[in-house]
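Take a look at this single chain in structure tokens; it is the form predicted alone.
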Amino acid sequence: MQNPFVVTGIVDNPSFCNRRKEQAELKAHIRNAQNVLLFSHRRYGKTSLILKVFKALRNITPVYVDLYGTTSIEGFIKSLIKGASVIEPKSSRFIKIVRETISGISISFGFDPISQTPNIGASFERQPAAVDIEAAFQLVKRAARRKKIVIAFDEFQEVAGYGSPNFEKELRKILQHHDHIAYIFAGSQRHMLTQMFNDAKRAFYQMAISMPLDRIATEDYIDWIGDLYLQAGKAIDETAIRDIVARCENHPKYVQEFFYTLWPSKKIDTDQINAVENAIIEKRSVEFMNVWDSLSLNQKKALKLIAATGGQQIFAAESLARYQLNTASQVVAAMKVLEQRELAAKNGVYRVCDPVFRKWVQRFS
């Protein structure tokens, strides 16, 4: 049996761990044509969950739109066209539909030899307007040919950076009339997404059911990992699984990476687990150093504070003095920026979002 754990890319069976409750919830919302705001921290398996649910759908046409890296309305429309291209198997017919639906657009169809997937090229002869956005959604409906549709916008928070204050309003104006279509607004920048959907002044206020994606429970990891080892005729102690999952703070990406590294080993002991943990921290050190260098002095101090205390009693005089923070207001101001950058979060208490980054920061504490 080859290594069943995945470090990069989309996760599917047998590498996909559980999420049965989330799968059932998302399927129910899709069947009922309800909009969903699906958000999580980075590398929690949000995209893998969406695509797994899409594969299991029956009598509903899924459209996956990856908005990561888009910087303009034109980029949004191009991504929507690319996502819709999978609906129509005949490329010539799809191109014909695009040209008939959206005016002033040049369209081409190719094949990406690296990803082994179809590649849609599109460009506007002019600046795209609101009418082009609406036409792009009409294109999806035409290509789906009267089927029920679900459209997932991954990394939806990108639209907030397009520099067009009216785009969100125009988009909502179009989508709110699509009662027969379920929309999934997904993203990994929780702070920005919750602002977009919870601020009464924003266009998408209360337009979707909130569905935060949390970490996977320890017991689910134990069942899944134990079964994979059993299938391969390998042995692993439940205590070792619990230890590793706890070290990773149940973070899906790091649990996968930890066991991917351990998989070739015939015996797993504490020394080996320590070695893997140190190797993972070291591999990320350059990335973490770049993040660290971008922070202000007070932000660095605040990170050290919550990393060392676990977010407990961070405003106590003793805690502030230990990290040379003069007032609690300095911590509050620093934490506001750290939350915006998704480096820290508050759920009862403050914590560092990335458990490996927390361990790296603790080395300086």
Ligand SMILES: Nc1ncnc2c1ncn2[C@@H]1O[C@H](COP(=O)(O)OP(=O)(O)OP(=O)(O)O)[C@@H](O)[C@H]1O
Given for the second form:
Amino acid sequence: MQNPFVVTGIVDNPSFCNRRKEQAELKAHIRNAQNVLLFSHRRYGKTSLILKVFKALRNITPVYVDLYGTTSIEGFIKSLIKGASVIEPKSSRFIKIVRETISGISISFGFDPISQTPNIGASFERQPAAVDIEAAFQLVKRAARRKKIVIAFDEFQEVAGYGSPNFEKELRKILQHHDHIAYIFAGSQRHMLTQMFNDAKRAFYQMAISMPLDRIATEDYIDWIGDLYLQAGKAIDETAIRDIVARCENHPKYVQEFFYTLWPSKKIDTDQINAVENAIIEKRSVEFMNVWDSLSLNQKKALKLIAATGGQQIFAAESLARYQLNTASQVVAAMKVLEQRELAAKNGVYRVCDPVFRKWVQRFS
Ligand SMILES: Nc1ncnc2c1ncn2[C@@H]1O[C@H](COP(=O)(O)OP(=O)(O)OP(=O)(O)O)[C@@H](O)[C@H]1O
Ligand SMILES: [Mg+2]
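Same protein, different state: after the form predicted alone, show the form predicted in complex with the ligand.
What follows is the whole complex; the chain from before opens it.
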């Protein structure tokens, strides 16, 4: 049996673990044409969840719009056109409706040799305006042949960086008229996204139902991983699965990567588990060194403090003294930056977001 686990990319069966409750919740919101704000830390499985739910939809056309790397309204419109192109299999019809809905744009079809997928390019002959955003949505509706639609904007936080303060307002104005369409706004920069949707002064205030995506529960990992080993006629103890999931702090990406690396092992014991863990930390060490070098002294100390304590009792005098931090306010100031950089998060207690980074930091604590 081929290794059922993967290291990178969007996952589907057999590499997809559970998320049944989340799938049902998202599906219900889509059917009810409700807007959803789906957010989590990096690599928790937002994109995989959206695409999994999209694949199972009946009588609703799913449109997936990846905004990653877009820096302008033009990029937003192009991504929307790309999303629409996937739902219209006939390229001649697609080009016709693009020409009829958006003026001053040229479309080209190509083939991406890396992803082995058809690729669509769009370029404006002039500066795109608000009417073009509206026109791009019309295009989606026509491409969907007027069936019910759900549109997912993945990496939606990019919108906040376009440097066009009116864009959010324009977009809201357009979306408000689409009460029969469900929108999913997904992203990982919690601060930016929650500010966009929870700040009464912002255009997207209360525009969507909040759906935070958490890590995956240990019991769900046990069922999923146990089954995959069983199907392959391989043996693994439940205690070993528990140990690994705990080492990965239930982080979906790391649990997946850990088992990908462990899969060829015939014997699974503590030595083998330690070896895999070390290999995973080593692979990231250059990247972690770059992050570490970019931190101030107090930020490094604060990071060591929460890595070692798991966020418990960090303001206690002996904790501060152990890391040569003079005052609690130094920790608070350092944590603010670490949170902004998504290196640490506060959820009751402060913790390091990336469990592998935490282990790397702990090595020299
Ligand atoms: N349901 C799942 N079961 C098992 N592993 C998962 C699941 N969802 C995500 N993963 C793991 O997490 C990784 C990241 O998944 P995905 O790209 O869907 O997350 P994301 O939250 O969209 O990430 P990003 O923040 O980079 O956009 C996958 O490559 C996979 O290893
Ligand atoms: Mg994603």
